[in-house]
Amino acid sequence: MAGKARPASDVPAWLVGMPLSYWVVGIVLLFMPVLANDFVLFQILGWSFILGMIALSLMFLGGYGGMVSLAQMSIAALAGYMVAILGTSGVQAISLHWPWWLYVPVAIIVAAIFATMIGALAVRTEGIYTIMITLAIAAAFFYFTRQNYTIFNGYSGFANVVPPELFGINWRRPIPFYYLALFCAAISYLVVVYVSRSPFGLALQGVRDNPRRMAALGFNVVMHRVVAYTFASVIAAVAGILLVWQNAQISPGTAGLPAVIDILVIAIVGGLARPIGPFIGALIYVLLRTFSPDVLLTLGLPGDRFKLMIGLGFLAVVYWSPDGVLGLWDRWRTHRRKAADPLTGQGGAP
């Protein structure tokens, strides 16, 4: 009936039911340009949401599955890398010069198919012989793109990599390419919240919990993990297209294995225990990444041992807190509630 009120079930309970900061958080987001200048949008927010959405995929995959892949930065360098030999770039011997609304969903295709392939090899082991044979194929991967000049043009890569000029815009200035890729961050945080309450992110956290339970209540335990991988693929891959668009370049270093780790770190500083744990993670690295070698220089030391202060803090937050970031500010929580009232720990009536 026209004018008739939308009943509030038709809106998802897990949308209304997120904490108010989240929607603070997502209005600062929205205005952040009239906040900052280019560079914290572009290099800043912008690496930090690319670099978010390839620790969330990890995260779906540990969290919710149990499993530890560190093959998820070589899934979105792939990605990357098709961007740039479907599409433009300046190496025009081998680019294929398709329009983007071809080589982009082909690129996130392609990605997903070497995810679902690393996936199928990998569900068949468990703890450290998974973590073994994802960085075996990321090890491998760099190797062969540096070697490959064929099709991934060797140890030079591709430049030149920009995204196309659609509505008259250039998505690779700052305010553009912050609006893009907050958009597909915000997207793919949507999407893991919704999957991990379906019915299949359910049986997938079952099947972390008790393999052997699921299996004999007759869900097919190797094929929900090699769904997890191609659906955590798909983010990864979406982070790559823009990785290689806002650095406009690619090229083995890229998926060298200390990006590999790098996402490692990310996911487990943030916390692998809810979705907005990477994209904490990821800013956290992106800002000493950024500031760590002025402050190294400042204190007389050389700048290039950024790595040192970003693994004394990996250290710091695993020592104090395996659950990551989230977990300390969880306990700090718990803290003031029970410093409130030490009867309830809830700081207000029972």
The other form holds:
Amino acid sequence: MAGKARPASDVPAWLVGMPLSYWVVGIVLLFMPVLANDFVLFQILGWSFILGMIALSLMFLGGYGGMVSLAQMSIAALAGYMVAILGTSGVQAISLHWPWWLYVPVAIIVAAIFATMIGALAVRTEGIYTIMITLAIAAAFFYFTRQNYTIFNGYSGFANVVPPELFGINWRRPIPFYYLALFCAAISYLVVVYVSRSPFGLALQGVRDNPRRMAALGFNVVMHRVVAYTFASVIAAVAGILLVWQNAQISPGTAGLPAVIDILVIAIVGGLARPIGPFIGALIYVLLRTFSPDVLLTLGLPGDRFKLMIGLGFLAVVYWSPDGVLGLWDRWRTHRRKAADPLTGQGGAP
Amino acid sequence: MSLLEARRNIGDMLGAAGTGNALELRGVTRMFGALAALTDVTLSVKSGERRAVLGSNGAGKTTLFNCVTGDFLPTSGTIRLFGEDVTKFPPYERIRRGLRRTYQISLLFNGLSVLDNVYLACRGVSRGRYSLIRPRRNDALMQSAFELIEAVHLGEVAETKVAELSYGQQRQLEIALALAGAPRFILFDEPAAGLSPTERSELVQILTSLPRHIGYIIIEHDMDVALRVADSVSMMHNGRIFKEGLPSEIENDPEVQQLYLGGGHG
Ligand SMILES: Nc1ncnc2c1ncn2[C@@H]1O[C@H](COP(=O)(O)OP(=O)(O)O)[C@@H](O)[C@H]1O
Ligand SMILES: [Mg+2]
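So that was the form predicted alone. Now I'd like the form predicted together with its partner chain, please.
Zooming out: every chain and molecule, the one shown earlier first.
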């Protein structure tokens, strides 16, 4: 923290220049198991990290690429299915019992190939048509997994899908799972932040803002968009693997249309402008989904109306702040900074 | 200049075999619905040659550029670039072969800095377009981006967002993007429009100091600028090229004088 500031020359510049808020959030997350109970660690935060990662893959495509894909949940679910099919599950007739070091990379590769095919179909469309075609793919995936019994075990899917006992740790225990999910989420977040300023990421933003000029600079715009789908799918796939481990099961409903729409809601409520948005959105979603039944019951309303709460929340955010909670936050900071110092009227976030 | 002439003679010889021209259009027509923006345009520009295209508004000059770069496909006709038939090529394939262009109305990345804009241009015509590794300051490509920025006098605003640049600076950036990599043939679409006299002379200086092997076509209303930076002139009207010649011939041509003095361009 402040005490660590630039004493030794072997501290990299990015570490020294890291804003205080990063340190605070990082340390709180790292020591969360001291503060929070198992339910919060596993069910609230663990799930938020997973949904945040899937929404992050949508944010990467939507925010940097201008392509809103509704197929990210299906891509995550395909990776989850692969873990169940290639690894071990309660369905002995289908599962192949591969070791984890084989089925994890293969699951990610299969999901990436699927995503690349989706991208190849979707990138020639724009705006609402991209949403429609990816929604159609998501619906097709849902019905296919529900009707196919030879590979996807149809309606019932797979149960008893558990993570490997690596290092003698049961990774489904709340604290190990919390750290596993935190690690994957943090890495995904940092990778997206880093890649956004790489040639690939910069060019993707160029393609979003000005595809015609990008082509006139020598970029293959269509290919660049397809590769963005492939890249984003890796994050979704890792999240899908975590999801099947957390639930110990996967079934068609995992990527049913409500779940598909929820990812869009999470990304938009959080904000598509920066990679932290999807995680904020995911936390809000998980909190609402977990606690709104109780709140509704205390108010004397039926508890199963939590969807209504989420819908109203979504409506409120989109109405007052189309760029999500991140946008609200940015405006509040600009406002405060202006109020504090009228001379340096800097707007926006760093 | 004897070397240049030698090259031109070789160019003429090879021209017979269809390989000595940087650019060669045969019977290019482009329709927009019922409107013929280009009608049967035939044009060749030798390697290293600098050509001015003059013509009133709506004559089809920008459409000509759009067909050459592949922004639009011609309705009929063929386009050869450095001897290769590129009529059906996507724009990026033509750019990677050494073609460059600027836009009449700046097409820049307004949310990015000047440096990022130029860096993207340099990256677009080199390998590693999909690289996930952030460039370092002393990267070769980053260095050439800095050099380009200096060359168009934007060194002071390298880190500034494009949206915050003045109009003249945006026009200079537009040119920098077209000079990235190793250009062999450049299309300049009214680069001087809206510039102040000082900025105009800076532009003329940039154009005349380009290496001699780089050919270009410049669309320019201002006769003064056009005639100072071009070896030859093509006149366009209503989607056709109706006259070609040396600057001195065109300047004194009665038909041209009538078109230009009789208004009709803005
Ligand atoms: N994308 C387009 N769609 C329809 N008409 C166009 C388009 N681009 C150009 N035109 C028409 O083609 C003609 C030539 O335009 P242009 O090439 O821009 O002329 P210039 O650059 O010589 O002023 C004009 O009549 C213009 O309206
Ligand atoms: Mg024009």
